[in-house]
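To begin, one chain is listed below as structure tokens, in the form predicted on its own.
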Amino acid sequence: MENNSVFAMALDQLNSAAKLLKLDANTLRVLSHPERSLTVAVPVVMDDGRIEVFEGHRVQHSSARGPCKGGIRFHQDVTLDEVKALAMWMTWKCAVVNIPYGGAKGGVCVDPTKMSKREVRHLTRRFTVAIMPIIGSHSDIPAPDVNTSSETMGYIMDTVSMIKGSTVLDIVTGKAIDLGGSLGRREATGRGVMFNTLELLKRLNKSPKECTVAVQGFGNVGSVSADLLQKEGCKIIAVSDVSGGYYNPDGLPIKDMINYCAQSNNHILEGFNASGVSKISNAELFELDVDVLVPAALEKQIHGKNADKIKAFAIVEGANGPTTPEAEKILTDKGKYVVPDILANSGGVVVSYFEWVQSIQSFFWTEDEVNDNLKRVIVNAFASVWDMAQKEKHDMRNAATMIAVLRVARAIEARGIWP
């Protein structure tokens, strides 16, 4: 039977590296547990004059490399459980990219799309005042995530500035260009899904020309891993999002999609129609015959019970946590890869570093050097983890696991346990 909590999913993951890696055990109790966990009230007044309280949280796992630094999300789903798993697996994202960060997570349970956008304002509004105590420019810095945007990390912008009493660029990354963001940020996740994709054809000897592609979910991750290995050359022949799968065998028109999505209700797929795209569920999607398969959506898609059924020889998650450990084993033990999120969707961790850098400096890169610079990092990034795969004969998730959770443990023991 698979446990329901995610943050088990977090410490199984966790325990398997450390085994490997034949961790001290009291590096590992550190390891196992958040340094700091808030929990918070988030009072609204809504547009019709009730106040509505919403319960948020932000949890900080790990701050000996440097600042946690980990996106926000709003969704009905959030709970403290999942935040902390979040958080964890920011840390070991931060670490196998090898950025001087440490992994927080932050959410409110809220469907805001049942709000108006002064109520969301209002929301993001109050729950940067409550979650204030912990974060900063040097010591937790807030991002975009599942129902979050630029546009929420700028009302936290501002909020911050506003009680500060001058302008903090640093605060959050992810921000629009016209408040410190930068050039490539939006696309960074995906970006960074997209470069470990060709590497893992690369080593497979695979053409992208030669490869069909299955994406879950088509918000910003899914819709730009999409887009962007279209653009180089793979045939992208089903993508899904809440309102079900589109599919094609001879290829989705992604950039009308992504054009549709821009302007439709809540900005989903749901009323796409276009020659030769028929309907499947996502059910259906994950059973396709594909070459590479990117779940971008929410946590434990890929499970014990569907697991068996998918074709695809590549699973690289542009979510976070998509696959359960039952489902993994089930995954490995019939030769498939799965580049693991901490590794395959770093490039957002990556590009948010990077806005970092430039706002504290005040100096802002061109797209193509950010761009550069991303693939440089993801590059390198996979070549270590691909590399321990194949030297130790361990999957790439505890590969890259091993990596990130002997350069935390390194940290910590270098520094000591204060006093």
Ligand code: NAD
Contents of the next structure:
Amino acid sequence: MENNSVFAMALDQLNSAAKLLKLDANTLRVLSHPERSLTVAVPVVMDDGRIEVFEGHRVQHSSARGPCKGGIRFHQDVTLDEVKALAMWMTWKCAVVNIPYGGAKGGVCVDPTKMSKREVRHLTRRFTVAIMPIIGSHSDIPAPDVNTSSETMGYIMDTVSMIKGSTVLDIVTGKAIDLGGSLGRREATGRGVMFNTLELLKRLNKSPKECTVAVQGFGNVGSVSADLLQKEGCKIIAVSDVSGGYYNPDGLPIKDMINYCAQSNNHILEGFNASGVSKISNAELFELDVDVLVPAALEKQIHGKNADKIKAFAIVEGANGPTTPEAEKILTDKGKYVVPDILANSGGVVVSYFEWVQSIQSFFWTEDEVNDNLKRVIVNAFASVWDMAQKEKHDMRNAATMIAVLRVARAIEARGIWP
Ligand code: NAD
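What about the form predicted in complex with nicotinamide-adenine-dinucleotide, after the form predicted on its own?
Below is the entire complex, every chain and molecule, led by the chain shown above.
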């Protein structure tokens, strides 16, 4: 299967797990449809006085196990199809790490890098009001995703608070610390990628110190993954972002690159230079002779045409949906390990859950408490997926999806179909 629909890819993964589980056909039918999809028009008065109208979506895939949870993405390629897939993956992600949430996702089809700060703020506030009928502290809680950040979450929280007439801390996660955010949330997804990578290396009797790593995407997930893996002893020899790839076989100065991005226009690596660093293309990054590859940008980056060229023995999916089913078959047939997105990048939603709990209680944890609890959750989830994959001879995506689907199916069956 290699068509353009991301939701078709998510359904393909669900059907594969359901077949292995011999899942009841009625439950599969329920799980194959998002519970609710809302498409909205978002008019914004641009700086030059023109009114632009952007299309946005919020999709809730399943609330069977708890309130829906998922990020909001601002990107020029956002479609309802993509948001539906991302919402379904959120359901599995929350279930595989066993936190009491269902899955949701949101997105606006817009390129925010071409807009002023004021335009992005107005876009965010108007989109928030447009989806307010379906989001809520105990029904659907947004978070950051591609091109959104703690600043965006602050605008959402403020918009909801102004309209409700009182401060609502638990409406979003990924907020700034000054607004009731959680210590460790910004780094949580990358930290989870690091924990997952270390757990895999341990199972394969490899030391991080003997491993080289390439990371595609140098935003929140990619940069923190690279930084923390380097701190664990891995040699990060290539990273890339929209400006292309940066390569040094002796290892890249990740901290300097993060500092460079913090100061640069649109937070990208364009123009970065350091001794021993050469430019490569994003395509070349995938083909490098590395041990671990971390795709941490967008969907479908590893596909039927480049999967065969990947030399890494482990692919740890920092991004959502970076590997197509066709590519995954090529990789697993060659004996490579793919740590699936719903497990590999679950650190973000796990600490979002911790942030939500802290916001509800107005009682805040130390960073060590957050990181220790995150590690406990990821190490346990990795072990259950790994053990199932080994015992029943499944690849890790099927094992992770099977564990998740079974948990959601049990909740649906226990609740029954209303009325
Ligand atoms: P971000 O906006 O902070 O960073 C995205 C990065 O990808 C940027 O460096 C951008 O330049 C780069 N990029 C975009 N297109 C690219 C391309 N074609 N080639 C190379 N690089 C490209 O976004 P993020 O929050 O880091 O999210 C990245 C991925 O991780 C997404 O798939 C997202 O859904 C997923 N994810 C994010 C979180 C989170 O907590 N932020 C949690 C789970 C999963």
